[in-house]
Amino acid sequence: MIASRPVDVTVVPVSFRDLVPEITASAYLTHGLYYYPAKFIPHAVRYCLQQFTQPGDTVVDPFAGSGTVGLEACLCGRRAFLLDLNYLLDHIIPLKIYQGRLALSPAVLEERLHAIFSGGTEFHPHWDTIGYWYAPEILAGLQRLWGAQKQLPHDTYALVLEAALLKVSKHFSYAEHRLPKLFRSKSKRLYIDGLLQGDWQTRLHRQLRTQAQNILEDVNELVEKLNGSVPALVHQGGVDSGSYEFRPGMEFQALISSPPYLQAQEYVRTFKLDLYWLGYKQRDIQRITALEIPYRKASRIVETHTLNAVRAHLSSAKLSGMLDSYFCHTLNVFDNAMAQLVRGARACIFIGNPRVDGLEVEIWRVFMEYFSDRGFECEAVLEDRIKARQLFSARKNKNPDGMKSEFMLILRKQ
C-alpha cells in the first residue's frame, strides 16, 4: 500500500473555554453524573455544533463514552446517534439525557431510599473474585443495597439510585476511586480499614443519600433547561462501532467524536466493577474486552507519511503491533461512521498526542493524511491547551508529564 502524502496545515491555537463562555464548568447540568476517564470537554462539542450544524441536524459519535456529544446536541436542538463498546452507555444516557417533562420528586426519592435501606433481598455480582475488592462486611452491606435497588420499579428514580450506588460501591471498595483504571492500593486498604473502625454503615448510607439527592437536583436542572424539548436520540452500547451496520439511507450532518488515546484504551477494565454490579456476566464482559483495541490484532496495516516515520523509530515489535492495532481499529470506526456523512459535512475529531518510545505521535496528523486520500479535505486543526489534568505519579504512566494540548481536527467531506 502506498503511504499517504504529507499534508501541510497550520495549527491554530484556541481556547474552547473562551470560545464558548456560556459553559462555565465542564461538569454542568448532568455532565458530572458518571465518572469517565478522558472526558470530551463540552465546550469543544458545543463549538463544533454551533459552527458546523443547524437545529434539527443529526450528529453521530461512534466513541460515545459518557455521552457528552449526546447531551450537548440535545441542548442545541440537534439529534444524536451514539455508539460505544461499553455497555455502560445504555445506563448513562437515559439519566444523563432524561427526556421527562416533569421534575423528579425529592419525596419520592426519599421513599425509594427508605426501601433500599430496609430491603432484605441480596444481589450477588457474577464475579468469582468480587471479594478481592471489598472487606467482607462492606461487601455484604452493598449486596443488600443493590438487591433492594434491583427490586424497585424500573423508572428514573431507580436510575438515580443506580448511579449513586455505582459511586459509593467504588468509594467503599479497595479500588482507588480516583484512578482511571481498576487498581487496588495499600493506601486505599488503609483507608477502608480506618472506616471499619467506626460506624461505616451509617457513613455509607449518608453518602448514598447525598449522592442520590445531588443527582436528582442535576437532572431537575436539566429538565428546566430543556423545557420539554428533547430532540430524537439513539444510543447503543456493547457494539463494535467499526462493524456496526447503519440502516440503509441513514445520513448524518456531522461527526463529533473523541477516540480512545493511544496506550490508554482499556475502558472496559476501568468499569469492570461497575459492570458486574449492574448485573453483567463474565461472558458479557469478556466479549467486549476482546474487542478493545489493546487485545485485537490489526486486520490491515495503515500507512501514512507520519505513521511510517513513527514506525521506523520504534524499538520493538510489540510497540509496532500496538501502533498498528490502534490505527487499524480506530480508523475502521471512523471509516464506517464517516461513510454516512452527507456531502459537505464535517468530521470533528478531538485527540491528544501521546509519546511512544520517547517520540510524540501526532495522531491528528495521521488521521488527516489518511482521510485526505479518502474524499476529505482538512479545513482546520485547532490546538487547545489542557487547563487541568489528573496525573498519578505512583503508577507507571506512559506519559508521566501529561499531554500539554489536545487537537480538534476538522475534516470536510468532498
Ligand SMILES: C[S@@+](CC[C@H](N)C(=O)[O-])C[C@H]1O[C@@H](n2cnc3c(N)ncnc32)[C@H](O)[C@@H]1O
Contents of the next structure:
Amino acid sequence: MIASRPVDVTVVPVSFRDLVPEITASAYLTHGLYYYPAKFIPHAVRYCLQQFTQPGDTVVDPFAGSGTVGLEACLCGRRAFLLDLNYLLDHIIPLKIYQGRLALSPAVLEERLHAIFSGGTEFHPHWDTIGYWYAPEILAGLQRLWGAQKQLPHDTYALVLEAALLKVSKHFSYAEHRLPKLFRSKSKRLYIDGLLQGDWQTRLHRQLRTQAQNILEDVNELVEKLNGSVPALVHQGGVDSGSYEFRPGMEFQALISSPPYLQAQEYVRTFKLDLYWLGYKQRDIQRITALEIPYRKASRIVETHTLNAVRAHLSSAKLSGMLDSYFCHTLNVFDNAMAQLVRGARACIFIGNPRVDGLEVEIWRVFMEYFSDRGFECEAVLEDRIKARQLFSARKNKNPDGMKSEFMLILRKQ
Ligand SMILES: C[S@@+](CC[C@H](N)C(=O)[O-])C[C@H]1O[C@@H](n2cnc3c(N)ncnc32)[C@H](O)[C@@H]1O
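I would like to compare: after the form predicted on its own, may I see the structure of the form predicted together with this ligand?
What follows is the whole complex; the chain from before opens it.
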C-alpha cells in the first residue's frame, strides 16, 4: 500500500540535553561500561519515558544494542523488554543493569584477579584467523587469562572480569582500539611492537585490574542509586527481532528504539573479536551475520511517497537493493514489536538522515508515512542536533558530512 500523499508534519527543534538537565553526562552510572556504536543518548530516552509512560509500565526496545533504554527504564521505575541480534546484549545487561541489592566487594574482586593471574587451562577462541589480530606472545597470554576467567564461578565478578578482559583484549591487539570498527592499522602495529620491547605482561595485568576496579565502582554507584529497588527486565540477544515470537497476550505501554543506520551498520563485524573471546563459534557468528539488516535480501518492497522519490533518484541497482533491504527488515522489526503495543501507546523511534547517492534520506518520514497507513498517528517529530555520537569509524564513506541532526519520531497507536 502506498501513502499516496505526503503526510503533513512540523519538525520541532529541541535539545534533549537541555530538556533533561538532570542527566549531566551520557556515560553516567553504568551507561559507559561498554562502548557501542550509535548508542542512544540517555537524555532522549529519559525524555520519552517521562512524557509517555507511567511507573510500572513495560517498554520494548527491539534494537536494544547496549541497553540504554533498559537502564533508563529501570532508573525510572519502568520495566524493560530488550531484544537484539547481537549476542553481546546478554553479556552487557546483567552487569549494566545489575539486579543485586548489595554492593560488590573490591576484596572479592581482588581474589578473583589473583585467580586469573595465576592462570589455568588456556582458552582458544574458535576462530581460525585469531592469530591475524595478535602478536603470538600476547595471544598466548590472553588465552591463559581468558581460560582462567572461564573457570571462575559464574557470578557478577566473573562478568566484571569478562568486561575488563574484552577491553584489554582489544587494546593489546593489532586492531585499532580507539575506533569501533575492527581493523588493523599501521600505527597500532607500531604501538604493539613498542609494548613488546618492555614488560607488556605487567602492563596488561595492571590495565586489567584498573578496568575491573572501574567497572566495579560504576556498578556499585548504580546499586546505591537504585537504593534497594530491583530492576525488572527481560533481555534476549542473538535474535532477529523481525521474526521474534512474543508470548501471546504480551503487551507493552511504549516502544523506544533506535534502529541501525542505513549504511555502515556493521555490528557483528565490529564485535567479532569480542564474540570469539566470549566463546561464540564461527557458525554462531555466521548465523547472526546473515540476519543483520543491510546484508539480507528484501522479502517485500516497502513503498511510501518519500521512499519512492528516493528510489527514483538512485543511480545504482546496488544502492536500491540496500534501500529495499533496509526498509523491509527494519519495518518488519517495528511491525512485530508495535503489534504488541496497547492502544494509545507511543512508539518513539530515534534515527538520523543519512545521505545516499548525494541525497539526504529522511528515514523518519518514510517510517511516518508507512505507519500512518497502519493505525498509527504521528504525534510529533523532534529534531535534536548531534553533539557527540560516535558511529563506526572516520573512514571515507558515502556520507562525508556525517549527520548533523537526529530525529525522534513519535507515533501514537490508535
Ligand atoms: C543503533 S543500534 C542500537 C543502539 C542502542 N539504542 C543503544 O543505545 O545501545 C542498532 C542495533 O540493531 C541491531 N540489529 C541489527 N539487525 C537486527 C535484527 N535483525 N534484529 C534485532 N536487532 C538487530 C544491531 O545489533 C544494533 O545493536
